[in-house]
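A single chain comes next, written as structure tokens; it is the form predicted alone.
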Amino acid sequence: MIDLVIVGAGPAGLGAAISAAEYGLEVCVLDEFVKPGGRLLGQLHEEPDGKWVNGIAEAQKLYYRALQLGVKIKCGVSVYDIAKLESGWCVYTTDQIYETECLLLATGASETPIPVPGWTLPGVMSIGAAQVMGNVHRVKPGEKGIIIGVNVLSVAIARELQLCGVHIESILLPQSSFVSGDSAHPEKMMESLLRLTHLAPSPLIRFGGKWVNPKIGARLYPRNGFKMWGIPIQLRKTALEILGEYQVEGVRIADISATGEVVPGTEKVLSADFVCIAGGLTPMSELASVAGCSFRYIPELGGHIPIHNECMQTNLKGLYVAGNITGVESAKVARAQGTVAGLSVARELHAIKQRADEIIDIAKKEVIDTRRNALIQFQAGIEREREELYDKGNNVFEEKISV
């Protein structure tokens, strides 16, 4: 029986593998993608201090460190079921069946689709797919693109696509519908946009973003939008339909009011050879559900979250979670969470001989500091919701750990 099996070779999974293996645990990491690194593989950006972050290079550092410690990493392997054993867990994969004393789910997050008329045309893709094409495979998704969806993810990746030599014609909202929800509402998206003003190249936008009320800002927002890095971000325009006979040729758009209603007579067509749909991210918690974890719905963290405590323990004995399955945040936060999870497993299996609580407390503080210093906050109120979630997780542990 293996000491620890980790599902997911992203920053959380690799971070956990390293911290657990450093205390002598036998660790195996599984990932369905052909390369380790997870969301790190698509990241390539310049931070405000001028330092470039190359996600592929960061992933390689973690990968090689894990290998040095004897971690087994198996890619191209899918996990399709997990089951509780009398002592430990059974993990069913397309490779083989693994039995492990502890199991960590670091499965990350998936993109939320927003149906738009014409979205089945060749040349329509998710914003994450465009990021992978450009930053991982070094292939431009097209020459001239339009992004439907104004959020943290779309603005950040738009800049990355621009650095790949792609022209982004516009970032605008989807049309209001039951499916699109708040993502089509200018006031709601104004709140999201204000969390990105510190990244803007314009000093005026950076300063103004600290003081603007979202409701007032949506009403005063120019119909042609503001530009960041020369890319128009348009909260007062909506995508009605993606056009093209055999592939994307353009998008039919219209002006909207501050509350999202289409303004009659304002329709026009923007030409483009590809379209990205950016609906945000949702934690991939299916395996935690299969295991029988307790859940809580927290919109600020991206959706349904397995209940867990600060040590990344769920309500099921020997089952841990880390990274975006616990709520959508940055890759740096995910890695820090993984470190806590790996140390917590090492403590449970008595691999840390001295000062275990002190060591884990230091790691937990690192998570908090990393979160507070994060360049991008995906949602407002993350820290508050985390504290409430951890209180819930601690109450569950005080009552009973399921066996």
The other form holds:
Amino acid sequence: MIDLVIVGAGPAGLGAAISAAEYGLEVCVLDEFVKPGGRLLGQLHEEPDGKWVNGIAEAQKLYYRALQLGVKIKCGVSVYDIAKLESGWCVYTTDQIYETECLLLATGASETPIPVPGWTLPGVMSIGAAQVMGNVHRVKPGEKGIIIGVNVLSVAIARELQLCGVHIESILLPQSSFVSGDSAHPEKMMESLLRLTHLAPSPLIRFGGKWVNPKIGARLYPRNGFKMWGIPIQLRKTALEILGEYQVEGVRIADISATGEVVPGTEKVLSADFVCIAGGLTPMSELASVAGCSFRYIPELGGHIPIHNECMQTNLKGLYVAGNITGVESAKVARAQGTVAGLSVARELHAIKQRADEIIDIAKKEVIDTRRNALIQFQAGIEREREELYDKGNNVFEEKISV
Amino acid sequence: MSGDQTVICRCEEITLKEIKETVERFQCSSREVKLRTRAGMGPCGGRTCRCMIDRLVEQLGGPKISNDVSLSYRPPVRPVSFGILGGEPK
Ligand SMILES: Cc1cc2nc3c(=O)[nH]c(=O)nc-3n(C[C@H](O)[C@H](O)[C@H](O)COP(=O)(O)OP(=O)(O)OC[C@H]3O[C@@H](n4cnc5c(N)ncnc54)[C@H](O)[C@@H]3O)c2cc1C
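Take the protein just shown as the form predicted alone and give its structure as the form predicted in complex with its partner chain.
What follows is the entire complex, opening with the chain shown before.
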């Protein structure tokens, strides 16, 4: 029996593999993608100090460190089921069945695209798919794109696509309807953009983040939008329909009021050869659900979260979670959570001989500090919700364990 | 194309109209919508439309999204061959 199997070779999974292997555990990491690194692979940002963060290089560093410590990493393997054993867990994969003492789910997040009329045409993709095509596979998704959905992720990826040599014609809102919810609302989206402060080269957003109330921001917002890196961001325009006979040819758009209503007579067609839809992200917790974890619904963290404590333990013995499966946050937070999870497993298996609690407390504090300094805040209120979850989470945890 | 004809579940090709009508007619939960229409039951296991179905049902006056996962997950959570399920050696 292996000490620790980890599902997911993203920053959380690799971070956990490293910290557990440093205490001598036998660790095996499984990932269904062809390369290790998870969502890190797609990332490319310029930090406030002007340094570029290249996710591929970050992923390589983690990968080599893990290999050095003797961690086994298998790519191209999907985990399709897990089951509790008398002692430990059984992991069913497309490769073989593994038995392990402890199991860590670090499966990340999935996208929640907004259905827009015409979204099934070839050439329409989620924003994350465009990121993977450009930054991971080095294939341009098209020559001229339109992004539907204005949020932290879509603006960051628009910039990455631009660096790939793709022209982004416009980033605009989906049409207001039940399917789009807040994502069609200029004020709400202004609020979301204001969380991008540090990353934004635009003074409107950079200063706006500190001073502008989103309501006023959306009203003052120029009808023709403003530009970031030369890309028009249009909170006062909406995408009504994606057009094309056999594939994407363009998008029918219209002006909208500050509260999201279409202004009659303003419709026109923008041409494009691909369209990205940027909805949001939600924790990918399918395996936690199959295992029988309890959940809590926390929209600020992206949806249904498997209940866990600050040590990353779920309410099932030997089952841990880390990274975006516990709530959508940036890669650095995921990595720090992974470290905590790896150490907690090492403690459970008595591999940390001295001061285990103290070591884990330091790692927990690192998660909190990293969260506070994160460049990308996917949602408002993450810190508050986390605190509440861990207060409540601990109670539930004790209740269940004591039964 | 009218908004109502927009496909919500791409695997099973279920439109917004079908989901709306089901919620209106049966006053039901997202789980019941899934069982009645097959929305969310295709090969992707609902990975694309699950959140949307939950949200739609809530906005159409169905039960609020709660801590319970209404659209439950069932193994296998990825499409796998019978050979793999049966433990056929590779
Ligand atoms: C489209 C998208 C774009 C993002 N862009 C940014 C960004 O620009 N900056 C930023 O800071 N954060 C970004 N994020 C957030 C990002 O998820 C985190 O930064 C970080 O990568 C999360 O780390 P993780 O280890 O939790 O998950 P991930 O990095 O997502 O890794 C999870 C891994 O688990 C594997 N996996 C999942 N299920 C299974 C299974 N059943 N069997 C086998 N393998 C499985 C996946 O293949 C994946 O490699 C983005 C997220 C998404 C979805």
